[in-house]
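Given next, in structure tokens, is a single chain: the form predicted on its own.
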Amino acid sequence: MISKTMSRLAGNNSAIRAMFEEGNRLAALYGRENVYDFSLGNPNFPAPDAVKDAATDILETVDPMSLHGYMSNAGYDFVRKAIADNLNGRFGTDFSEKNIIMTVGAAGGLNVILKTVLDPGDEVLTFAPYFLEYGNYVSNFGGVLKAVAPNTETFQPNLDAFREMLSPSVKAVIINTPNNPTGVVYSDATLRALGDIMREKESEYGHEIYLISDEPYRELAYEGVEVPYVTKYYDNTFIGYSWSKSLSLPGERIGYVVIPSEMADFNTTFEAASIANRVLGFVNAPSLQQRIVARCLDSKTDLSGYDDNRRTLYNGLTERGFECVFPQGAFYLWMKTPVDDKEFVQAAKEYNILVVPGSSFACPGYVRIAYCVAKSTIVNSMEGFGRLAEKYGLKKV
């Protein structure tokens, strides 16, 4: 027999890979082009013409004994070097090679991270709403996953209730910035308040508490919104990075952990993290990832496309009578639903419209509609959100 925790696991998958699937088995019966999925966060715009020239040209000319051979589980020097020469060009911070880990994804970095700080028992608190994942990452290590309660208001943390969840046991604090699935980017207000909060509680307890950013929509951002960075309010803080928004490269699983060298016992911290990503299995990011990356530090998906959905989108609903927020930044709408947020996804259902409950991101009410889709998947929607609103007796602005 499998284990308890993976038979659970198998037996409640993600809403959101459900709803996905789900959209593969209508898209059967009623053709793609007839079926609206707002469920799973997959760019649907291709990665930048850089990402295939670097990759052709380091196929045709780096050595392949080199180019598919190991290295250091932090990864390439000279890739880390030109990620810390980067990001310090755009941030002014002062990193170098020593301060970079590559990892496989956001999603390997954060749990590269959390196996190098937890011990059993130990608390991690993050702020509803939130990527439920992070709910499995913690418990992979023994640790016990805690939610804040939203602010409603603005989605911004709710750093009153916050202060009043952090205790003795709380050994890290995760957050994600643009926010998936608000859209709302966490202010340096937020951000100056935080850190504050976490240094008074450090000191008060007498042992670290590690902030965690997860930031991989940290390039998506519109209209000018400046995305703080977060290792300049708090120095016990690790940077989770992956280009699989940015560059559009979901499927290839390529990232990076930043570890400040402010950070304490900063030596200690790095070696075990770098030891990390070999026991958990990952033993080094993919080496022709590394360097395809290296040579895009400065490309980016255009962003007029998700702009435009994200307008389109907004207005179609707004006007229809939907209460939603505007999202700053990443590629997913925050809808306030009229009924019980499961029902109404039922409700979406029965015209083809697929979205996640917001029961799933821990804030019933509301559910996350993920707008890195065709436009016309958007347009064609629209009649079917207009009969919902009807439905519910919302009145068209």
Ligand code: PLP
Given for the second form:
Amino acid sequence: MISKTMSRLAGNNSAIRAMFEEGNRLAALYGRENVYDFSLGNPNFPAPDAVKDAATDILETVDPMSLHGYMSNAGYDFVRKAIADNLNGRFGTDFSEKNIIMTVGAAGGLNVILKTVLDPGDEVLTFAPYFLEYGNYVSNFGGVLKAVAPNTETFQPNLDAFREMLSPSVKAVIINTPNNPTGVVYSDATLRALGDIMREKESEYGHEIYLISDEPYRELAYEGVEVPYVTKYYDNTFIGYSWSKSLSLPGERIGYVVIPSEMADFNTTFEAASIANRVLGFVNAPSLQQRIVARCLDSKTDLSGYDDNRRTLYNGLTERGFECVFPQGAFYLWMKTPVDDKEFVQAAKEYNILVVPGSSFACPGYVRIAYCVAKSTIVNSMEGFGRLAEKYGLKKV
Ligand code: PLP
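Show the form predicted together with the named molecule, please, because up to now only the form predicted on its own has appeared in this conversation.
Following is the full complex, with the preceding chain placed first.
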């Protein structure tokens, strides 16, 4: 008999995955080009050439015993140093290799962080709508995830509700900016106010409350929108970063965690997080990928294709009368549904349009539309969206 938690998870496989399977079913019936699948956050632009060049050169020139060997749990010193220098150059921070731990993507990084800070029964707060995997990551360590209700005007965190929920049982707070699923980037004012509330409660309760910033979409911000660097707002901050989206490398599982020197009990915390990497079974992040990203710190996926998709989708939907949040970052558009979100998702399938219900992000009444797809998918889906708008009597703008 397997564990109760895992048999429950196996039983209700996520709605996103179910949607993926539905996409394949519809494609077999109607042809792939006639299915408008906006369900998955898988980058659709290839990794920059610099990635392939670096991989080839590393495989040809680095001694295989050193290339493929074990290393310290935090990762290669020279890779961590290169990342620290790059961050310092871009954000005016003061990191060294001692502040960076290489991880198996952002997901691996979040699990390392939560393993480091949580005791069973500790509460973790996050802001709805949120990436539902957080619930699994938190429960991996016996924690309890609670979501702060959204501010549906702006989808910036609802800080009044947050203050109310920030009880002495809360050990950590997870934020995600640029945000999946809303595309919102948390502003300087938001982060300042969030930091102030957390500092106030830390001193009131007399224990640390950790801020965990999940940032796989940091490099995906449009039109010069600035994504503030979170360690500047609050000392007890962990950052979880990955190259899954910024270099289109989701399958390679490479990222890092930042632990700033201002963190309470810095040395012990850093050591504990390195050990968490080991005892969770990651041991260290993939060695070839570490070396590759160290050579590609200035490379980026070209954002112009995502940006074009973003505008085409937003304009197309709003022209048809849908209410949408104009995305500032990531590659998701968050749209209000004229009826119950699950009902809307079913109705959209009639037109071969696949989108994810807001309920899958703890925020019913909306859908997430991932625009990391071919532009033709967006253009050709508009007839179906138009029919949906008519069906629900939406007024054209
Ligand atoms: N956090 C958020 C908000 C995500 O959307 C994702 C992936 O889609 C992850 C974390 C996991 O990213 P990674 O592939 O780096 O583990």
